[in-house]
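Have a look below at one chain only, the form predicted alone, in structure tokens format.
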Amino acid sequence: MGPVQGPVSWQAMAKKLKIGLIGTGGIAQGCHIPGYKSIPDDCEIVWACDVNPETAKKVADEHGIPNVTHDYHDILKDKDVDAVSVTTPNKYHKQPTIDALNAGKHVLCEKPLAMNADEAKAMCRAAKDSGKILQVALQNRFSGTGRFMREYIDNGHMGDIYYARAQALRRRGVPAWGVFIDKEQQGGGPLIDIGVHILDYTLFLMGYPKPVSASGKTWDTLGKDKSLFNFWGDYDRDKFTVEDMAVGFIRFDNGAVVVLESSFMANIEREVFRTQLFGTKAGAEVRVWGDDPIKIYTEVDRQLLDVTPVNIPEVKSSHTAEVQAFVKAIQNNEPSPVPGENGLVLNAVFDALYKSSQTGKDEPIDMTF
């Protein structure tokens, strides 16, 4: 496997996309903007929305984006426009992303893709009527580490990946900015905001099998205590109506297993963010970033080994891959690189955890929309 390479224009004679941006955030000015960015042969985009009109102004300004809105209706009239990124908090995912669906734009929506499975039902199926690209911004599956592994499993390695235990564990990582400690507009805490991410990562790997049923335990007990350090600041103990950490075990319709956990706060030694797959063929340890961030474990005439490959694809941004990506779907008239149905069972899985906690027995998880 060589170097990903960088920008290039994979349509020479394919429409420039107009762009419009709903919400000019932290997420959208350092992932969404620079992605669109990097391709400018590609696409530009056009529109600035956000709800506090100053920021717009400001992101247009720096980027040179000619038209400024706090009403993202303003976008879905423009005809010229063909995609927009929904990148506004969690709560306010879901009725941009239809009604822009409705209007015929294709749609980046940040990640979870909503609140509940329930808003996520509700998007793939405007997804599905509108016939346009919906993507779920879960950029891992598009970094060195996800494309060496994809591509090792698909050839057939690891044999049949029969259990899997993904971490996303902060030792005192809880956000001091923006509503990530509010139940109410976010949906909950490390689950949806980071567990989200090495879920998804581990299910990308393993073909994304149809879970079944989870159970599963959440605790905010650390992050209402005042008295605790946070390396990323202080922020309001009272206000915080999030779990701190949470734990799962998710059965999937193929047999297979996922033991979940997530946290921004736990007494650990360290932050862990990985997955261990375990197959019939080898089992493996990978990280999405660092030194060594894979090592595979297999037999070879009843010979251990433990590989470590020296290879692995080079991808400066995930970020930026992911809004390529989606970029050359809608150009190439190719399936979303993340479905709308991928972010659905993600919500579906943590709504079953979230009851489970609360009820304290095993929830069953429909999908169906």
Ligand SMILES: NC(=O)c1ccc[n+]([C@@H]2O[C@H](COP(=O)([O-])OP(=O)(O)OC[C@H]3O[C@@H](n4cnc5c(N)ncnc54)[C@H](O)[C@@H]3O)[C@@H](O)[C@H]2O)c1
Second form
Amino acid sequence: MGPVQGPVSWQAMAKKLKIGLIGTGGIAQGCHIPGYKSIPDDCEIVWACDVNPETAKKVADEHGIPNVTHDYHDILKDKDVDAVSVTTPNKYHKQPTIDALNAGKHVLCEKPLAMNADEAKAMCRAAKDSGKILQVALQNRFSGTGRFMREYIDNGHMGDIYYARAQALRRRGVPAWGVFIDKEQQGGGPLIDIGVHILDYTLFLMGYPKPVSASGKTWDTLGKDKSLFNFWGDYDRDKFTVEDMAVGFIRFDNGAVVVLESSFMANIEREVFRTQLFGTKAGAEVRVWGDDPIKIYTEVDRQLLDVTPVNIPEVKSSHTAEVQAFVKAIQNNEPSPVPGENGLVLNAVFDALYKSSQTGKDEPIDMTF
Ligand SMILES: NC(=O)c1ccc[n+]([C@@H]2O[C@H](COP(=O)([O-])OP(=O)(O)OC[C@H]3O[C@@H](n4cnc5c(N)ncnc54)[C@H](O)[C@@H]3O)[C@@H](O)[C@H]2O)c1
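Following the display of the form predicted alone, present the structure of the form predicted in complex with this ligand.
Below is the entire complex, every chain and molecule, led by the chain shown above.
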């Protein structure tokens, strides 16, 4: 009789994937590379690409990545490559993603998926046509609070969530590096850069209802003011072409409403990154991280209870968890837990909010592609 086989994990059975990096800047180095390197039996990074060849070379040397290029098409021509991370500035998400999908590679694309909904639609269409995975890097839902809240909600304890307040507010937090203040390369300011995270987190907990219309307003007075302090250093105020703050009122097809607030600069006490959920059975105030991040407000037998969960799962890095989920989806031939369509929803909402700020009207949202 042969040896008795023990249980085999998905890792042990699966093919080891070959990965290419398109863009080797901050997020690639800080999050994607550690994510892939955390599961060396399941994947290896074989290409580093950056339009800045020195950056790509430095990253490749540091991490033992065998191939370096300044042109991502070189990666797409490599038949052995299974998947790529697109970790370029927002303006350069669309083309590498579509080209990679058309070349038969799976894609993990950084957030926001695109500059606008038209681009996001083209990317989702390419994913559908190619049958490959397009995942958006929205890591916060992989956090301990995301996992705890999702299970709590799925178990019916909140009832129907009919309203949420989502806030990603900084007091003086304009990123002074990269292209974050350049509308032409980013598509927008705090709304598209950090509002994207808290809106995704909120919609994830609400079961991603379909948005139908949105009304919004943006401002840029503080961001352009040369006299103001910024925690992250000085930046050229004359080049500040994005909003410093945006607010929005978003309606969904199930009757729910989300109010979204997002800022790089605002005269508030301190940074806020949280969502408040209003359900028919309970409400919850959730900060994505920090001490005692979740408070639940409910009623049992006519007693009002404030509940503080104590066994929230510990997740060391939600970025790593997100990369691992991408690899697992490819290996198991399963849909991604963060499909491109979710990124399209977010881009479509932002388009409506930016447009509404100009027209002063509620703007319809259409996500057909
Ligand atoms: N998920 C998160 O929490 C998070 C955090 C930070 C940034 N991001 C996202 O990651 C993306 C990149 O941000 P970053 O902070 O790493 O910026 P970065 O400027 O540090 O890095 C971007 C890199 O892409 C390179 N690049 C530009 N165009 C390219 C092209 N066509 N081909 C190959 N390389 C190209 C640049 O030379 C640069 O090295 C943005 O979309 C941003 O929104 C996400």
